[in-house]
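The data below hold one chain only, encoded as structure tokens and taken in the form predicted alone.
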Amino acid sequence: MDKNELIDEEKIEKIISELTLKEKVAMCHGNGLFRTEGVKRLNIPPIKMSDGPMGVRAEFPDDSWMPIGNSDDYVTYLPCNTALASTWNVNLAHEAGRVLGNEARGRGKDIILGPGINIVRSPLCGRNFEYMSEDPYLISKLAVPFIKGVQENNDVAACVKHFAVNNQETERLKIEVEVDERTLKELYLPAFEAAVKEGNTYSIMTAYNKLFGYYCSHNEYLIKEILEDEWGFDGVVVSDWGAIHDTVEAAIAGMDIEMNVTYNFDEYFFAKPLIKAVEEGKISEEVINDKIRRILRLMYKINIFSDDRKSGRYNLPKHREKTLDIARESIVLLKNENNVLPLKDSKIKTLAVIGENANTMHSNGGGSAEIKALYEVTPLLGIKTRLGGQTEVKYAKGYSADKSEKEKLIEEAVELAKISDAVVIIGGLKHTAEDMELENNALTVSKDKEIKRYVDSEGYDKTDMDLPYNQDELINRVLEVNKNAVVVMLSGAPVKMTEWIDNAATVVQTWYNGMEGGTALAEILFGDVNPSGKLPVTFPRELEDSPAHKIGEFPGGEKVKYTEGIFVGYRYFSTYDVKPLFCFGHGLSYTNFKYEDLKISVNEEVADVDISAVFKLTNTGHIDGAETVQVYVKDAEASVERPKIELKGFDKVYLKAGEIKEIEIKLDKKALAFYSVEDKKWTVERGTFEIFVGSSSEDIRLNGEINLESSYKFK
């Protein structure tokens, strides 16, 4: 039964009638860094929140950002959202949500602040690792099961963030985004719409930035017109911490709960100033009542008043198993010339593991995404555990923030590579860097000199895509003495690889991959698991190839102009024939897959256009594996400018060696539509549409076309 059916609206109205204005307002703002105030007189508890979605954050006092530090808040550390998206596995997205929801409830939380579903617009955004993809369709298909997993059977609410067009950290507290309506509707809002209409998320967090002249937390167009009126959202709107700047504007716009980073809780905009605004007649008390109505509905949805409320569990063995499942399927084999991988441990007596990231834990960094993990298996630990003493594993740091050690570390790594049977280099980025200082959301070495930024973290963006600490030189010099050295990049976003990519036979992309990330990597490297990850973002050769930097702006000044419009990610690269380093949807396997016999049918004699693409998929190799088949659409006769291809369907298919399966991907009229600014409706024009089926956005194996006899307009 839908939990909305269990809500007693008459009882909610009765509670509202019994509350004083002061009590109502207390429920609308933080009275601790991660909680609101309750009303003891009426047995209404506070709402307790925690950051996510890589795990439930450490416990903080109400009035301090120094963690309490007890041993009771170690948790399961889940792979980051980019890793989850790289699985292209909707079932794993659901399982990730179930783990997070269960652990949040186990820690006594009511709302877990995630998932983050903003579009990856630029490789430089510091929070890309918290987001999923550059493609709204892929995000939607993974966010919905994730949200359902959090909320189903856990009595806890997801809080989808950051609404909306929050795509950078630079000047995030005041930057205004200039984006056209069509781009907003086609790229930046669909995942949020799916989160509301399909995922039934109980809460949403507004972003820091401005849109159309108003802060998102003050934005009636976003909150009232789109979220509530158009999408029918009846949940709670929570501000990002410190995202409200005016009491009346935010209250009237539809904001429900104000949270902040400061400890002066009574002085928040939704505290004493809100009471004053009502008393002075600037805000009707009915505006406050609507906020309480939504808050109480959420409380009923998560059974906060029930003696039978779920208790939840954290650090369960099955939770750790799920993190390993996700990590295994997230790792992307980018390049594997001469079949260097998988490594054969029976032939390797000495293995060199090179690179600081092999021996670095990442769970405790990244800003609000930091996790107090029960444990974290690093790549070095994962590899040594996997080999079990039969192979001698030696580690060389290879690179460091200490520039004076540069040559010494590289020489040690090169000498080790010379005498080893196999070499694995593990580089990339981190969440923290020893030689950088964070001051007022800007990395500085002094009051007036900004330095290069190169870590994946909330609060600031990277300066460029370059690998820090002379990693390019390290990799090239190691490859000179061992051409088959395996290069592993560990990061939350694309990094520049052009300095050495042509010299490397084998390249693997892994991510901030949870507590079992090192285990999963070792299993991939040694062939225990066949890689099946696919890139959820385009990896450009150069930063300047990215549309936000080529034809748009990043990070902008007081405003940032999204003049690239709908041409974000692969939509730009494919349409403008720009060759990426690795394309959207790319990912190799240790086996091969054959696509054949595509048959496409279309039926317009139904309420929704019914399109079916049926084809055969064969595992032609000698080992079992999984392939993510991808379906892209092109409007061949569009009256408006449209991308060359757009992802509109996918399926992750598991095949035993030699197995053949018939695959069917269904599309509807929304898969063919663009947003008409003139009509304020989604529009499908009659005519020819091309359907492409393939292994990536560039590796198209089959294609066909359909012809629509009619045009369609819908909201």
Second form
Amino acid sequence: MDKNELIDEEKIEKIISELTLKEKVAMCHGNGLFRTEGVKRLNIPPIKMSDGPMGVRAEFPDDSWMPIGNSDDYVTYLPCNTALASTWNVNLAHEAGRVLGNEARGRGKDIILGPGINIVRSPLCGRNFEYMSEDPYLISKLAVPFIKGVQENNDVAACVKHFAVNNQETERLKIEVEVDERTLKELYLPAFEAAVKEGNTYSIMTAYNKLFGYYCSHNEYLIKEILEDEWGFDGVVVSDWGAIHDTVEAAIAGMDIEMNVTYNFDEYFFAKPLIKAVEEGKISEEVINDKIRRILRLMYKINIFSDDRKSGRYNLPKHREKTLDIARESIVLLKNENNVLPLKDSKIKTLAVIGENANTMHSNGGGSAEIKALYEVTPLLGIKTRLGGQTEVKYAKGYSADKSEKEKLIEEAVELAKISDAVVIIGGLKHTAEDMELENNALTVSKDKEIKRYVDSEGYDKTDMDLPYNQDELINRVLEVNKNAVVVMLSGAPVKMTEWIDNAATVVQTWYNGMEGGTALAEILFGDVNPSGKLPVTFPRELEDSPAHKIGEFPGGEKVKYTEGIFVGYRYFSTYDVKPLFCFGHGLSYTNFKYEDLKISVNEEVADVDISAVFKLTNTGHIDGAETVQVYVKDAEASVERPKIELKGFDKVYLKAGEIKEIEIKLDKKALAFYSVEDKKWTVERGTFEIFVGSSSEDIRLNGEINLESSYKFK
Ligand code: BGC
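Next block, the form predicted in complex with beta-D-glucopyranose, ref. the form predicted alone:
Time for the whole complex; same chain goes first.
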């Protein structure tokens, strides 16, 4: 049943008429760090919220940022959003949402604060791991089923965040983003639009930063004009914690619930000052009524008043299975010369596992996305569990974030590598560092703290892309004694690999990959699972190659200028002919796929314009595998500057060894459009468009073109 059918607008109006101003206002602000206040007199419960995208966060008291510390809030730990995006699997995104929603309800929550769907603009943003991709189409395709999965059967609301242009952590509480309107419409808003219009998210969280001179929470253009009027959002707008700075401005702009990081709940902008503002006539009570209407609507959508409300469950075995499914498909085989992988376990009597990340748990870090995981299988545990007693697995730390004897660690690792049949190095980044100061839920770090930072964490951006703690030297020294040592990077964003990439035959990218991340990695390394992950972000060779750094600014000062405009990620690398280390969409398999016989047809008789690309895909190898086929579009004769290629379709296809399938990818006129600032409309200009079908943004296997007879303009 469509949840909107559950909503009895008349009843809502009746409740509103019975509420006093004080009671209404109590529903509009935090009265605990993660809850609002209800109205007992009318049986309206508080709304209970919890972070975040990778699982349901530990329980906090109402008035302290120290978790309660009970033993009943261990949960399923899901792969991070970048990992999920690397699967390019819309069904898995749906499953991830279902798990999260069920667990949130199981923990008694009403709103789960995720998914994070901001664009990955620079490799340095500390929260990239919580976000999905540099490409709005890929994010939209995954966020929509994710949100549906959360909300569909769980009587719980998703809360997509952070609306909008929250693409860095440095000065995140006040930075002003300068971005042009076309870029905003083409890159930074489409995933939010899809989350609202297709995903039907019941709530949305405004970002801390400013846009066009106003904080996002005070921003009538964002909230009223775009979100509510243009996209028809009828749900609840929640502030990020502490993102409201002015009662009247925020109330009128359309904020519904103010959450904050401090405990003086009555003093919040949407508490006593809101009552005062109404009493003084600065805000009409109808403005408050609209907030209550939205809040009550959300409550009906999640069945909050019903005895039959779903109860939800957490820590179910099937939830853990889903995390494993996602982890398996998220791991990206970046390079595999001489088919070093998969490792043949029968030939390996001694295996050296090197690197601190082999033996580090990450679930309990990262800021608000931290999870109290029921368990976490590290890479080392996964490998040992997979191999069992026939193989001797020995571990050497190799590097360490602790101030340690670097040379000694490297020497130990090299000695171990020398005497082992095979070597796996597991390095990368982590969520926590010793010098981090966590204040009030990891609020922010100001730019003037000139400390080198390497962490994938809320509140912090990285200061460069370098691999920390002498890992470059470690990797090179191990490769000197075993040129087939497998290098695995575990991180939420690309790191610089140029120091050793040419020496390494085999490189694998894994992520903060949930509680079964180590199991999945072992299965990939030993060939139980054929890798099928593809990069959802470009891996540049050097930081300076990436557009936010080359053309735009990052992290800026008081303002940050997005001068690179629409040329974010592969849109820049392809158009400006800059060779990345590994391109967007890249990911190898243990088998090979052949693409042939592309036929493209276009039908302009229908309103949306039907475009169909049909081709044959064959698994030409000896093992089963999955390929994500990608369709990119180029406007060959545009009157405005356009990227050389833009992703407009994809499909993840599973093929048995030798199997052939006919694949059809459909596009419509939106796939060809750019946003015209003059007309305030999406625009398709008649003429030629090239269609590219490939295995990555650079590995194009087939191409063709279409000719449009007419031009189109639409909202
Ligand atoms: C983060 C949000 C999070 C909230 C509550 C904020 O600092 O930006 O993503 O949901 O805290 O923990």
